[in-house]
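Presented below, as structure tokens, is a lone chain in the form predicted alone.
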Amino acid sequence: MRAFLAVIAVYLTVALALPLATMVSKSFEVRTFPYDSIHIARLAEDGSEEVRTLGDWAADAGFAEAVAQAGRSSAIPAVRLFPGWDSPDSTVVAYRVLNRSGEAGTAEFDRKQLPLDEWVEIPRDQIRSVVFRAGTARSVANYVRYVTTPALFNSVGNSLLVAILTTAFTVTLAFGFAYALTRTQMPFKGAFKTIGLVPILVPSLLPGIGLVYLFGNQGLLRDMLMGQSIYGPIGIVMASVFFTFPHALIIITVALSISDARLYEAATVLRAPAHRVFWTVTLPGARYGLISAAFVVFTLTITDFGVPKVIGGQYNVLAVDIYKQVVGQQNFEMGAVVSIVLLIPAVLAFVVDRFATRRQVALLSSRAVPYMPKPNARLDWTMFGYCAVVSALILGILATCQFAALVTFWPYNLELTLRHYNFDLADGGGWKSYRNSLTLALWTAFVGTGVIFLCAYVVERVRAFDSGRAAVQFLAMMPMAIPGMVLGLSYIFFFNSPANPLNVIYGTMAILVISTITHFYTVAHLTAVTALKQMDPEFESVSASLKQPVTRVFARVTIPVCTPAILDIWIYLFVNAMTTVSAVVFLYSPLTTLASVAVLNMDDAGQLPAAAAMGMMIFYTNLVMRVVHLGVGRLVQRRTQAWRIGS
């Protein structure tokens, strides 16, 4: 057990705490040229000399701090410093450098360094063959510009107004519909469950591309927006909304559920009116549902790149950003340091909602009665008009992308085709990608679930290696506090140094495994970690007394017990692989293009509707592996569960 903890925690050290640690210093980094320890002399035909700093040559060129402080650049080639620096000047003889260093950066004549402290004549015509090349410093420089531009800093303002937005209109939209489906009996709960949560099976770009075709330049239903553009904060919110739906949906529903029956009776028996009993029972019993709730469809929206980039047009977002800096610029500090930023409100969300979540467990009681809702004609019906309302909301946008991923050209010729689905033909990816997305899902899918099934073993049955048990879990919890497009920089900073031994594997299929499993590792643990807790401790005290190795009562005992876990855990890796995009962005290469990356370039490019076409293609995709997943659960259930049915 104790090398197995050790492996666990080295992989969790490796896949997640050095690529973090590696990202920071990264964002300290600044590009630099020896400004001020290198001087410069230009003698001249009538003896003459004129000697300057290379900063001051630099300035005079008009580059030096464009060059430095874009990080475009890592060498200034002398010849570029003097006035007509594309043909040699035939008034000077000579040029001497003198190199003091003190500063980062390097001068070389020749590819040869030039000596410290030593002045070194270089012949007129040889000039070309001096090159001063950056060195690195460390400061807050970095950070100092991120603030002083306006267009970067602009972007903090932008992601907390779209968050706190969506964030208003998603938790009351969810509480309406998990109220109707937990507090009514209106007909068709299953269903209106069912559609409530297919948001989750989509990529989060799919709805941006939905919103386009509904409420864009060629939109149906444009009029509506009154003059208003979808290409902004109005179309990030609404695609966010539907994003995101579905997790606040499952929080609160929970929330509702677990409320106490005893407080109705009781208001009841008071004779209380029923706006009353929302305002002082329903609401405040389901206070910390709605706070973590909230907190989740924040941090979700804050954090999430698909919507902006589809539908954000010139409204920067912090997510975006990254990108831009990273893949648009070249720029990784400056693109570490927005990652430090998005860090900040993605790790109080998170911890504001780990409050939350304590608190709620110690509301409960053992002796809660579960709340059985009576029959009410006029609320019944009046929740079920609204269910029906959101779900043709859900519904109708995923059948927008279907329908226009089905005709020939939107909205001027509706002839049906399936040329769209030719991806072969499109930029961004063709079916290659799609066929990259099942093999990376499915290695997620079963490594993912191996990996983080037995670490949660580990801490939570092992009486033993307390200090390091407890390091794992906290590695462990950490994943759900980091946003993926972070994760993903990180992991360039980390696995794509030389001198890393583990970059052989940058570039393939096993990296895009690594950063997906990693990603998505919080919730699965801590699934895991809630199935084995209902297992009684003493299992592995009897083995013990019996002399029975831990493997077996592990594999006759804990799997069987825990089957259903570890199938909602393989669920759960798998369509988040297959819809994932943040973390992967950064990581994939010609060879291994996926299908939520490809659906982003054809995007992109233009393709409208073949990247509806692919996006639905991975819907189809996880709710066919749902419903496989559903009747292998009720397979196994019979097989394994009978002891919880007989009880």
Second form
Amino acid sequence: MRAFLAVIAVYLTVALALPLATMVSKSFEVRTFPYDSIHIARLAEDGSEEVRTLGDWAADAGFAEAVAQAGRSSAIPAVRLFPGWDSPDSTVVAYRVLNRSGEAGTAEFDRKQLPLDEWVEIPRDQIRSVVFRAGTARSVANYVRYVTTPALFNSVGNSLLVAILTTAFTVTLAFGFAYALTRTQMPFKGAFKTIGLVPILVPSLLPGIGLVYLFGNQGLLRDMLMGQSIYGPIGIVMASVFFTFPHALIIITVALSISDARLYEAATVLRAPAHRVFWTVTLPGARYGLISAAFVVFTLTITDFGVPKVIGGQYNVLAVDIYKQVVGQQNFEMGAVVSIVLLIPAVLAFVVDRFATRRQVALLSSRAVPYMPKPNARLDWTMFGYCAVVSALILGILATCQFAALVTFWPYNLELTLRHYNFDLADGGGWKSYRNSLTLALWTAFVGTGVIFLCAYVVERVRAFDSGRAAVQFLAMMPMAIPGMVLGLSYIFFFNSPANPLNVIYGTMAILVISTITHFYTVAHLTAVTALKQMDPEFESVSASLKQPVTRVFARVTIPVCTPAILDIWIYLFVNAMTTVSAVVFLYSPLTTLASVAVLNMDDAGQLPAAAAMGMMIFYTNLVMRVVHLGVGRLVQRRTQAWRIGS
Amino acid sequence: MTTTRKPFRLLAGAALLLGLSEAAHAATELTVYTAIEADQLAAYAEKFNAAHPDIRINWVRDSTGIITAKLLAEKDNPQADVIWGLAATSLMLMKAEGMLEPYAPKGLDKLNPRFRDPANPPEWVGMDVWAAAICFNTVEAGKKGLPLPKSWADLTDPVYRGAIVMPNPNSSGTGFLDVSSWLQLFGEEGGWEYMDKLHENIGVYTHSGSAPCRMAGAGEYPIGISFEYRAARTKADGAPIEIVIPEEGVGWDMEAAAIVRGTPNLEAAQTLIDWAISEDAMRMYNEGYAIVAVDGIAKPLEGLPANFTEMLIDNDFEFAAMNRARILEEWQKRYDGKSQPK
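Switch from the form predicted alone to the form predicted in complex with the partner chain and give that structure.
Zooming out: every chain and molecule, the one shown earlier first.
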């Protein structure tokens, strides 16, 4: 068991803690020229000599300060430092160069580093072969630059604004929906519940594409925006509400369904009017669920990259900044700085949420009586109407995407065609990307379920090594607060380093599987822990007293008891692996392109119909897997869960 | 137990055989970095493989700016074997960084001298010319009463406010050739003044050079600043667009090919470069581009004006390549992220 705990701890350290640490250190790295430690002398015909530092020459030649110049290019050719460099200066006989710098940049002659602390004479016509190379130094310059660059720093405000608005809308909408599901007798509850969860099955890029078709300049409903553009905060908030809705719905539904009926009876006896019951009983009862939902939605929105990428227009937010810095400009250090800025709100939200959830546990006592809603025609039909509208919006966005994917040439030729499904003619890697995504999802689901369940088992059921278990538990909770972009970027830093023996997995399917499992670790872990908590702790002690190996109880009792949870973890990992973009967008290679990333690249190249088509392929795949999961779940329920009946 | 396993073993054996036979077909794999349009890639690989079935190409495709940035970032640990289809200005940068392997491909003498690195042996060879073009959606322009622009200067008319899309030069090679051509046409100061005014009319800056024309084709924005291949293709797809070649002349760049220094697959890389300037390849380039690097092969393209060749500006590649970083930084400072939604 000790060995097993060690393995899990090593996994979480390598897949999470070390990459993040590498990234933090990278954010303090700057590229810089050794302006002060290289001296260059120019010998004139008359024997006179002009000696100055590289910095002096560079300043005269119009090269910016050492760090800024290194940001533009990693090398300065020596010739360009001297006036009239394109027509050689005949009064100069030779140059001499003194190199006093090793680490933070060097001087090279004919591709070889000049020796340290030694004047080297270079004939005039060979000065063209001298090049000064930038090196690496540690400083807070990146952070200073971040704060002083308005184009970057504005994103902080933009991100917060968008996340706050989305949180307000989503939580309100989801509360109404959850209320209808738990506190009324409206018809078609099952259907509404299913539809409310549908957005989980699509990549977050898809609602953005749907909104472009609905509200873009050629959109079907563009007049509803009254002249406002969908490309910007309006679009980001609308699409974010769509994709965060199910997450809020699940949490609030749970919070509302555990209320105590005795409070309502008391209210009725006291003749409290309905609205008063709502404000004094219903809302306070769901308080912690609402707080939790708000923080989850806030975190999801601020860390999401798909929505603002597709529909944000010129409205910059943090997650897109990371992408622009890393993919667009290959400025990894600045990407790391933005990542750390993005971590702050995410970690804060996470901490506050944990705090809120912990307090919620005490709310229900064992004597509580579950609340059963009574029929109330007016309320039931009002809520039915409300849910119907929300469901129509959700399905409408998907239907629009599907329609757009089948139209020959939007909006001028609405004949139906399958030509946009010929992904091999579009950016993003063609049908191979789709197959790769299936491979990734299956590996992630199988390997991830195994790893996560075993880890949860060790943390929950083993009664020893308390400090080790606590450490693993802490690591297991961490991924919740780490945005996908940040995780992906930290993987580049950690795994792409040639010094790292794990470097071999870089560019393979393995790194995609590991990053995806790690990215979605926490929720799966919590699911497993919850299931394991239902089991009486005596099982292990009894088996120990019967001298049975731990593995036997595990296989004969633990796994069968937890099968429903294991299946839930499996499908959770599968669905998320199909839709994920943010963590893998930095890590895929030419052989491992993914469907979700293809949606992004197609959208980038303006191939919107193909992007919609690929997004819908992901949706249908997830839908089919969900249905299969449901079928298998029923079967398992009948065969292994008989013990639950009557308990 | 053994009996039930047998079919699996057979299957495994078959898979192994299949794998081996596939391996026999593809003796060498080349990682090729490219900015060639995605809808052409498969055809390029297919044509090449028809002549050389033993070399398999793994494409890494993105916009010119991104491929350039990626190559520069990987300089110390190159991942690419060959660059096939990237702006010549970008390859000049790579050359200055010492990242390219000099090689004189077969048939080099047939190449128009304008379309190759002057060094001997050359470090890069040209393929074709790609040039700026404007896609103008006649249907949407009709609805909004927008006149047909004839020149770059026309595009700064306030009547086009918010109606124009152009590619961001930081990620798109098309965007960069636009910017560098304006700086050459109107002078450094005049060029920035022009872009300041144009910026007022821009609806959105896109990541790829294709997107503006595709968006104009779909009527999302009536005017897209893009390039001639995408313009002709979008029109052929059925978009109601007119292709405008501004009368001041248009910026252009070469698509070019080169071998990355230090590739472990040098022989295969050389085979690919030989083929990249072959007559077969030139005919293939001509399907999308009006001007190719070997004279006497190109046929005029449908949808482009007959005098298209004369519309190309007298381009100073040295200026564009050497000032690339400075121009991009200035552009970003002026226009990127500053523009809040209107």
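Superpose the two forms; the largest set of C-alphas matching within 1.5 Å is the rigid core. Bear in mind that the values here come from a model prediction, so they are computed numbers and not experimental data. Residue numbers count along the first chain shown, from 1.
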item	value
Large Cα move at residue 604 between these two forms, threshold 2 Å, rigid core	no
Per-residue C-alpha change between these two forms, residue 590, threshold 2 Å, rigid core fit	no
